[in-house]
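This document starts with one chain, in the form predicted alone, laid out as structure tokens.
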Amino acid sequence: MTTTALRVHDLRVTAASPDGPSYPVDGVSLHVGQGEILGIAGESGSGKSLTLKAILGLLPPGLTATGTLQLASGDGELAPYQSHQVRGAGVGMVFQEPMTALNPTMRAGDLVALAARLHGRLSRRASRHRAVELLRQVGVPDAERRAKAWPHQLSGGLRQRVMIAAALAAQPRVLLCDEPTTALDVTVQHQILRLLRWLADEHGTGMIFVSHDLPVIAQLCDRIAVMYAGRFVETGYTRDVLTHPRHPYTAALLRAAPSVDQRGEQLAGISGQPPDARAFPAGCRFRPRCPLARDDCAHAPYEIQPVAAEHGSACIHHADLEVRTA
């Protein structure tokens, strides 16, 4: 049984406004084990990135988070924490666009060395050696020379590797990845995904990987949580969820995802728009866009319920979806 590295319970992000509060992330619970990669999928605006920022305490002004956060200690025991206590040292983050996340006035090696010095309590000389070692570990070629380069002198793939090296300098138990391959070409994307998988398998790093790209999640992640309008609507092992979806939203995302098996066929979009967090519909929040919607969906609890072993869905008519997709 995998040891839990991070557990989040009832995470809620509140946005204050003159018209009253809204909840773009509304009661999310999740866990990730050591060496496990959990994927969070969904459309833009579903709350994926806000969930990561809330876990790490990086919410923008005007947003606040509540909930219970627990992180495994050195002996594997879960203990409650506050974001500022573990940022970097216990939980690290890899952002979507490294050019805006990296400090343009610091050389690549200095960026990594600073993280090593802050969290590893190393001397300046030791941190520089550690930075080159980490750059080499994450696959930066000619690491000693590239350590002296400025961020703008590196390719997108190398900048992303520098960011990963800086996150690893603190030896985090959990790595949060916010669409880290979106701006990369397919070849470099594949290299970064292999690097993340290697870190999970060889170093036991637990990861949460956010993406709107289901093929990428299928390639990388052990489990998946599909998010819509601030909550998870389907969870389970990645293969089970993507081959036998039990929520209409997951099925719609799959129909909209490109596949080599459907070459030449037109992709099916999802009709309508995601709801505004200030005015979520009653009952199932996917109801206005759902082809299976019925009157009782307006009173559905919109909460994950078990539908199979290690597989949950928030759809009360998931059995009908299974018949239709079969």
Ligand SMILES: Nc1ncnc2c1ncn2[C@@H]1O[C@H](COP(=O)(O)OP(=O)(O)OP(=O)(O)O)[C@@H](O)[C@H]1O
Second form
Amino acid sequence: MTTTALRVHDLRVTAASPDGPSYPVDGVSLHVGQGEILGIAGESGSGKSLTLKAILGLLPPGLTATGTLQLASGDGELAPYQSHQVRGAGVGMVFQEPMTALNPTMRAGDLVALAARLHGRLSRRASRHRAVELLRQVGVPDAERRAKAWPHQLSGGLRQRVMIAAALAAQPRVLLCDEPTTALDVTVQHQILRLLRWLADEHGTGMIFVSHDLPVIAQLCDRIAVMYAGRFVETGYTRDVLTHPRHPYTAALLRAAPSVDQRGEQLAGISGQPPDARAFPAGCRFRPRCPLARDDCAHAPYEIQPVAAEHGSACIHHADLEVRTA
Amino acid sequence: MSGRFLFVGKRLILAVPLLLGVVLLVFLLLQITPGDPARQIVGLRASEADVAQVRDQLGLDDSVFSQYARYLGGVVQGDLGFSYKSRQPVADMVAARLPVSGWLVISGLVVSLMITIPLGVWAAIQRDRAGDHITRGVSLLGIAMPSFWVGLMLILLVALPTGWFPVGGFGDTFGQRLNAIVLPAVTLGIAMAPIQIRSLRASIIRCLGSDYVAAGRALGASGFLLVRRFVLRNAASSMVTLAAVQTSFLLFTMVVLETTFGLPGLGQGMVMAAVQRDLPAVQGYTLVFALTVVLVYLLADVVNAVLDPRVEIRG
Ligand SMILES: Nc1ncnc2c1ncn2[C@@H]1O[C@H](COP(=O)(O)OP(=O)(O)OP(=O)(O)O)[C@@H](O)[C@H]1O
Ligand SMILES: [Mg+2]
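Instead of the form predicted alone shown above, give the structure for the form predicted together with the ligand, please.
Zooming out: every chain and molecule, the one shown earlier first.
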């Protein structure tokens, strides 16, 4: 049992609009242990990025968050936090798009050095040394020279590493990674994943790793939360969830994913579109696309029920699902 | 780095045909003006023989092409012809007035930036809150007040009661000039700042919404540090371009200000030359204005190239 580094309870993101509020993130609860990697999987638009941004208080204007956010302090006690106080040293973030997330008018090394200085009380010189050191640590070749490069002179993989190095400069207890490898080619992707795993194992950094790529999550994450229409629909250890899915949405995602313990099976897309946050269906939100939907699904209350040890599903018919997949 | 020098070099080379075009237009100014320049020089009562002699002196009977070639040759060597009125070389007249206007424009720009940068940043950070509304009100006031009125008010309310500033004329020493330019510069700054503030506010707001600023925040940067390291340099390029455009439209304001404050600058010279129908002088001033505009745009390009490391891929 690891100590919890970050706990989020009942997080809700409200988007105000003239037609009334909508809730693109609607009651998300999660916890991440030290050295643990929690994967969040879900289709585009399910609210993954907003969840991470809300945890760091970085929601765009017009969006507000409610809920309880707690972070472990030095002695391991969880305490509620103000997001602006924990950014950097408490919670760091690696953004989805390496192309836009680096300041185009700041040299790679300067960004890392700035992050180091913000949290380490270092001199200018020392922070520059530290920056090169960190760049080397995250696998930037020829770090001395690359530190002087502008972002546009770097490849996508290098930019992502620069961003990771900057996030690490503050030595965060928890690192939020928003699809850090989606924009990269497969080889670079593997290198970054190894780097993240190493960070969790060696530095005890807790991580949330967002991706819609189930094989990547299967490879990297200890636990997984499957997100649909602003809510988690299934949570548990990655192995359990991916081998014995207890929610039709997880099962559908698995069928749509190439090779996660399901080699040789026909790939099948999920029919229909995920719903818009302004028009979530009542009851189970997956019902309109669910092959197993019944009448009572339209009135199903939202609740993650335990289906096995450390394994929860929001499907009221999860028991039947077990029979079908078994 | 070399890419950026290449970019600047390209811009310089591109400026050459532009400059030739400017000289051609200014040259044509004399050609299309009705009346005989020689007659204007010698006066209405002079004989036809005198007129013919002057025409011959000036080469006015040569072909337009050879006249243009001669004019261009003169311009390149700094010879802008002679004034019809004072018989002085136009180049000397321009040279005497250029520093005055140069001081005015540069110090006006400096003052406007001193107003714009804090207010623009404040308005953007305070977006739709008090600071933003206050800034908008102040800007509107600035736009609503004509420059000559602001200038007069500064003379009446500041220069006369305190006696700190001259109410007319320029000086010879650096100190005198600085002193003489304060109020005109403030007036010019007030005239230029409102539009700059709007532009800066908009581009800062655009930057604040960007991923890289969110990433900067995620690292723990906030407040002034965030603006300085992640926003200002990115927001600057539209400001530089705007300042260049504003400078190129300054002619009218310059005439007003130089008249209000009795500054012997180019604007005043241009008006006098026009009133006296002193065509070579008008040509000379026009040429200097046009060259200044070309140079200011060139300078803006260079500054932007320095500010934005990506320029080398665009250039
Ligand atoms: N600024 C905003 N204002 C209002 N609604 C928004 C805003 N940003 C996002 N949303 C809504 O929230 C939903 C979730 O967005 P989010 O960016 O979290 O999706 P995501 O799961 O990260 O998707 P992707 O895989 O494409 O990155 C979107 O479908 C959108 O409807
Ligand atoms: Mg996203």
